[in-house]
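Let's start with one chain on its own, the form predicted on its own, as structure tokens.
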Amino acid sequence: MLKRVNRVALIGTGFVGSSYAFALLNQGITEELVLIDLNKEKAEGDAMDLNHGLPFAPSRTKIWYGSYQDCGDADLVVITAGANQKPGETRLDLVEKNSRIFKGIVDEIMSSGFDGIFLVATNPVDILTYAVWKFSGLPKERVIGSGTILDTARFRFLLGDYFDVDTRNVHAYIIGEHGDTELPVWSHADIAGTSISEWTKHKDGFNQEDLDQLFLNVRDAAYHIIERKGATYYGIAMGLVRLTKAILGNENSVLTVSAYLDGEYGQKDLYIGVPAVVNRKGIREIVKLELNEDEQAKFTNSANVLKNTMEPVFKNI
């Protein structure tokens, strides 16, 4: 009887997709994966390059270009092709042409018989997950944005670096739209579970101040990366495949997502990014943290944001 084995799609082999290829076969976390894009030469070029790394992975990866067939047994298609965000562009500027683009790839997805999980990283994350849950008709749990979970990395890392401790020991969120209005959940940071205040308040050289543009370097540094090298990918690559583990490995893990909220935080009817536990099945649950009222104001702003910028594009396609 032959074992069941996992199998990835990957929608975009541009600099995002290809990156997360790598990690993903560097890791050795699923058995098959299946490259599509329209630029067919670019795709099995990668298939080619990463199939010639094989004799140095961890584990045996089967890895081809393939059709949107391909991903009627797959167990999760990742999505990361889409318009990209150019110099001086915000994130909520690529709303329109991304979601027009989405429609498409998502029908020709179903339309091969998937019954998986998505994945998606283009941005605007958040509003296109919630056109990939609507044009796909699956359970909002099997429909996750990658949200926050990149901010959450950049927060986590400067803090280790600020206060030089391992940035595997920094417990810290960024909650809200990948973009702009997110925000760090400051009340519930915490290093080795001692918080943030108490660092700053006992330990010499380290203040609020710091911290407040340490934030917004976190906020803005997508910005800061496109103006130096064009296009951020290693980082979010990585995330996306921390993503891939914690799904096809059934962890249980709590990870900063876009994730659709039916009244958690107070809000209705759009993805976000928040704390939630992801397992095999997607979504297992949101993870409500206790907001302060700072806090849940600069949510709420966020959350505004995005319903605002959905709605005109909602009404259209």
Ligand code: NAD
Given for the second form:
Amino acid sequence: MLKRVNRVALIGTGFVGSSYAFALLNQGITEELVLIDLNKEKAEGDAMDLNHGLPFAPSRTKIWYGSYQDCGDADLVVITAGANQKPGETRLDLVEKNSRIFKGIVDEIMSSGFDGIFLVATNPVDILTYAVWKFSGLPKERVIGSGTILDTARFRFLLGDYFDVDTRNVHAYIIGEHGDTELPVWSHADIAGTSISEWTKHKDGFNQEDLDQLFLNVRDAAYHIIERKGATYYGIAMGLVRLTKAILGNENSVLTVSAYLDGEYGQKDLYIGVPAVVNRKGIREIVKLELNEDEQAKFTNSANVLKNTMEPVFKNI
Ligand code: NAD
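What would you give as the form predicted in complex with the named molecule, now that the form predicted on its own is on the page?
All chains and molecules follow, beginning with the one already shown.
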């Protein structure tokens, strides 16, 4: 009998999707990868191009350009498809437009018989992850958004750079909306078990003003990159690969994702960025950080902004 293999279906092979496919292939994480895009030529061209790299890959990945029917046997469907904000368009316009696009995509995927895990990266990611959960009817733990995984990575990188310590020894989270109202959890930020506030207090050359500016650079990183090169894609692509590895490898890894809250952090019925344990079943559990008063107030504000943006959209769909 043939061994069952892992299949990832990628919907949307634009900047983010094709970077994800490239990084996935380079890390040899799945045995099968099917590429699907409204722009068939682009997906087909990407499949050809990626296949030509196979002789240099760490393991064999079967890659092809396919259709929604191929999602029926997928373990994971990653969605990076959707429209970008156009000049003159409000955020709400984009939410409505992408929610409608997502209704079509998710209906097609579900009619293929798909019964795996969804991973969503399209913006506004928290709201679109909620949309996928609603449209698919799958259990909440099997619908995951990339949330603040990238913001947390930016935060850890910049902190490592500032303190001149390997970023992998920096443990700190950005939570909340993936967007303007996100917040740093300073009260639980540490370097190798030493809180950042201790580190700053006992060593020369570090101060809170620098750290406040560092967070602003995290929050506004996408604007800074888009100003320079039009889009951001490598960082999020690697974050999506990390999540794919945690899911397919049943790793029980703690990653900041957009997860459905049902009372945690004082919130209900929304998807928002929080640390969570991720494994082969999706989200095993939400990690409940003890926030201080200021952090809790900022988190509540972030959740309210998301709820206010979502409300008119889901009334009309
Ligand atoms: P892009 O325009 O390069 O790619 C979008 C792709 O989606 C295109 O190939 C397009 O043909 C495809 N598409 C559009 N409608 C479709 C449909 N109905 N069915 C199938 N495919 C469809 O955009 P990009 O730069 O790759 O960004 C994609 C999304 O990722 C955006 O929403 C962007 O804001 C988001 N993003 C998220 C993060 C994050 O941290 N979550 C970071 C960067 C970008």
